[in-house]
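Here you get one chain, nothing else, as structure tokens; it is the form predicted on its own.
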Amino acid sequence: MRKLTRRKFLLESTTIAGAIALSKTEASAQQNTPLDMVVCKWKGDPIPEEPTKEIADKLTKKAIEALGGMERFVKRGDIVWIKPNIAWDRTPEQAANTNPDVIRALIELCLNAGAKKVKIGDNTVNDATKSYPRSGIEEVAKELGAEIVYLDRSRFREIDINGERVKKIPIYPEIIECDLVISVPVAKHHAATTVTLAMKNYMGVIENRRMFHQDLPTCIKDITAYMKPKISILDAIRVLTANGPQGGDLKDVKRMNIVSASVDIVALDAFGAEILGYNPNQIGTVKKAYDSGLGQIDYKNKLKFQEIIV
């Protein structure tokens, strides 16, 4: 049996105690590390005609809380641009635009976190004077004191983004001058890209979109890399399963009651592809962004991920 002197005993005891304390500290630090991605699902089976306000509010706020709170992304005095999809002259029930109740919750969260101003706008496909109000988003923004911005096409300015395919593109300057831009798309089918989600939603900050249609996956990857998203939110309260991006027929709309948020926009789009019934590895926009190192597809294993039932 090894004999310990008092001095050796004290030294070894101190070393062991220090190692235990360090281990506890590391474990605590890991527990306190904010999540990378959260998927919030509403309890119970979705009812198609059920009102969305309470459900969207709780899901959105819980997702952001689990991600570390909006204060993780918004600093006091920041100007925030919330970028929903408001491109189409469609009602919330038709699921072509982002759900206004998700936007309502995000405006409240940004303002409560200390944002000086919240702006909302999109480079629409249909007439913005029709799509903004019909989407329900304009009313919500005005009610909460957010600024609705009708994008003036004469104000777009060509910006060097130095992408793989897109070297320069006209971008609305007021958007990129904000302290934070949050992409908040609705999850839906798209005829050209199979799905349209958080990355493709950035096509609403640019002009000359025809350029992108030469190679949509690469061009969408290029604008995503330029935008450097810090947080993105996916609205899947209702999803458009076919005839996107415009839709129109309620038979193509599925009620899912899900809101997801992530610091990894590729992971968010991978999840969005899955809930629409597709393998994200077979979606050009997702695979191209993943191959370019913009994020993860295997979010459940590669990210700090949590699914929450609300």
Contents of the next structure:
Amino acid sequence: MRKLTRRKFLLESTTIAGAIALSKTEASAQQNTPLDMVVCKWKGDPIPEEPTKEIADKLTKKAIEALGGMERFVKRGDIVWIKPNIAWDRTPEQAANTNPDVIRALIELCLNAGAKKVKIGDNTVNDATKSYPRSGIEEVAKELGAEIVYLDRSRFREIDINGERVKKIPIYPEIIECDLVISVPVAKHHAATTVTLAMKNYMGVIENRRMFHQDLPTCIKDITAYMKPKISILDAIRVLTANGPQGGDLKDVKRMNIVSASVDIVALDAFGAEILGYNPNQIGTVKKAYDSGLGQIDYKNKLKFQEIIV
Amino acid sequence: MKKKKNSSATQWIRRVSQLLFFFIFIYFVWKLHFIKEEDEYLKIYNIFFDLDPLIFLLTSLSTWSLESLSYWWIITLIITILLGRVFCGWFCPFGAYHTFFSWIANSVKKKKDYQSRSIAHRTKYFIFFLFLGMSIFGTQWFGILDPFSFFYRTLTTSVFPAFQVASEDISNLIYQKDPNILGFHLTYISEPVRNFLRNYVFKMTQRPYYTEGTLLFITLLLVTGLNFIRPRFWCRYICPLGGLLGLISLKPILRLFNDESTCTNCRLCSKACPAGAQPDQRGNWLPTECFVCWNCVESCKSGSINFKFNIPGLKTIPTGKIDYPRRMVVTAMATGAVGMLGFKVQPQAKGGQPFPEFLIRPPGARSEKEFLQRCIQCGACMRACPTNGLQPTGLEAGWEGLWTPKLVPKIGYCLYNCNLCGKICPTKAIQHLPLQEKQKTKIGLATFDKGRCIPYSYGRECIVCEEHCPLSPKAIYLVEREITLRNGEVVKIKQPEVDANLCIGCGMCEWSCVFQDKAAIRVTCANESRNSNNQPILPSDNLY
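What's the form predicted together with its partner chain like, now that we've got the form predicted on its own?
So here's everything in the complex, that chain up top.
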């Protein structure tokens, strides 16, 4: 029998205890608290110009995988509403609408996670019969068997949301009746709010929105609070840097090849503002949402954040 | 007996042909709303206008040119010279429409009177010569009574929207009340039907509205109701195309032959005739009225009348003469010429300003005078317009411009990526512009009403119009200015301004303006490319 001195005992016991503790924290980090936010950048050396299909597919799938997979958000049998920005009668190259290839990847992920149905729709500005096909999203949805929904203006329902500024607003009921609504905006410049991102994208589930421009930050915050986003994805594969939100000139479009996903919509918008070259603290919508406690601006320190180069 | 069976088959072929052409017409009108800018062969949608010799004749006379006119009408001309007005009886979709309602009227009526000819037959020739007189003096107005224009216009602006309203309202009512019988909800049926209609038939996220829709609906109802007074009232008494075709079918090869030896003078054929072509009057049958519908042949119990080819050189089959005195040709044309002068006393007839500032013509429209000389008020542009922005005018363009297209931005704007109205205009009153050229063509100019505009008058941010401006760089730009609020606080607010060099007057800003009653930014026809007398802005790149 080996002689155990006090010194040896203390030394050994602390080592073992430390090892156990260490192993436990590592395991819990993997299982219990997954990432809150992921930014996927294309290493792409050199960055391929066209097309975006492969890049968008890889970036989107990697980002969702790093967040814990789509199974984290979509239960089997769920109905999912993907809410891209398809407001304008513009082609994907003009970057006024969400990239159809990001939508393609998302539909695949949702269906693979066991979603019963994936619906896609937006309350467009130009007529939907023009902007849906032009954006390329209608084609992608039909190809994968997702349902493209033309919002019916006579079916919007007045709903009390009791926000700070917005008390009652017509919302498209089919959207909020879904199990999950995923906001998938494209990062764009916007004259009123400087940038238009995931929170402003919710302007496409409501009607009577024009007078919101008199106090956009508060109105957008109210709607975001009502929508209670669980996950949002930012398409920054092509971004519109000027003459937003409609664009039209290819000179204003910048190829960035970034897709970011987050459970915190405010953090996602803060990141979006940064890549467009603005300080998120000076963006009215982001600041207002942060002040009302909807999320974090300082995503690097306050959230479990990871940047992945694909 | 054998003879009778044959004639019946002919009649069935005629009915099928009428139905076919009717549905082709309806299909083309319906389909026109869903065409895309990239589509080729859009010309096919104009085939009925191309087949109409009236449009060619009167448009070429009023404009005194043959530019961008089609020649398909020669087919109609040849058929009519050889066979008489078979076009009216067998092919005309509007004729088919009237045949259907005459049939209904005849089934409802208890007493069927003899539908012999009357002096009212002359009306359609009068109308034709009236419009001819106008066209010779450079005014085109026959579009209001051309059968295809009439039918097309009323379908577009009233019948299709009415169907959409009905389907939406009924399904919405069921949806809201949600009635059910033992757990079976009526919405199980109504919702799929509605979705089908919405996705495949109307494909509209928005109801269409037309400013003159009710009036045009009434015109169609009226014309339909006239069938209850006389079968095919329109074709017999009103249709100017019928008048023209009557004039060129004076001596057709295909003629009605009445066998004197077997005819019992029962006059059943005359009773069955929807045209009043008096088939019972031996040797006095009127080829100018006859639709060659074969009704008389079938009605004859003794089998003594039939259509036969009158081969020159053999025994000729005598026919009646046209019932239109020559001096009435002069009267009608003189009336047209004088009537046309009536149009010209209005200020709109100047061919430029002044006409109302809100009369915005679609992009590619010719100068006002030439535009009115070509426009046949068919409403094809209104049907093709994806935003519902093109509307029929009332009297704002003068009586002469009744039901011609104008843009009403508060209802719908001119879509930046669209040039469909010019592509499908059958007489090219709206010229086809390539998309890039169309995007530079000015149809008007936006002006701020700074007494209403929110950032100017009410001290708040707004800029919805700037967001919607489809140009790049935008024609609406923002200037940040300091504003003193009621409590003395000084705030910086972005105020929008219009760049007059860039603005093309598409009206999207007016459409998007938060004011629903009277927009704070409004488009007028000032600066329109087609009218050099209406361009107050000196074109320049470096002058503001």
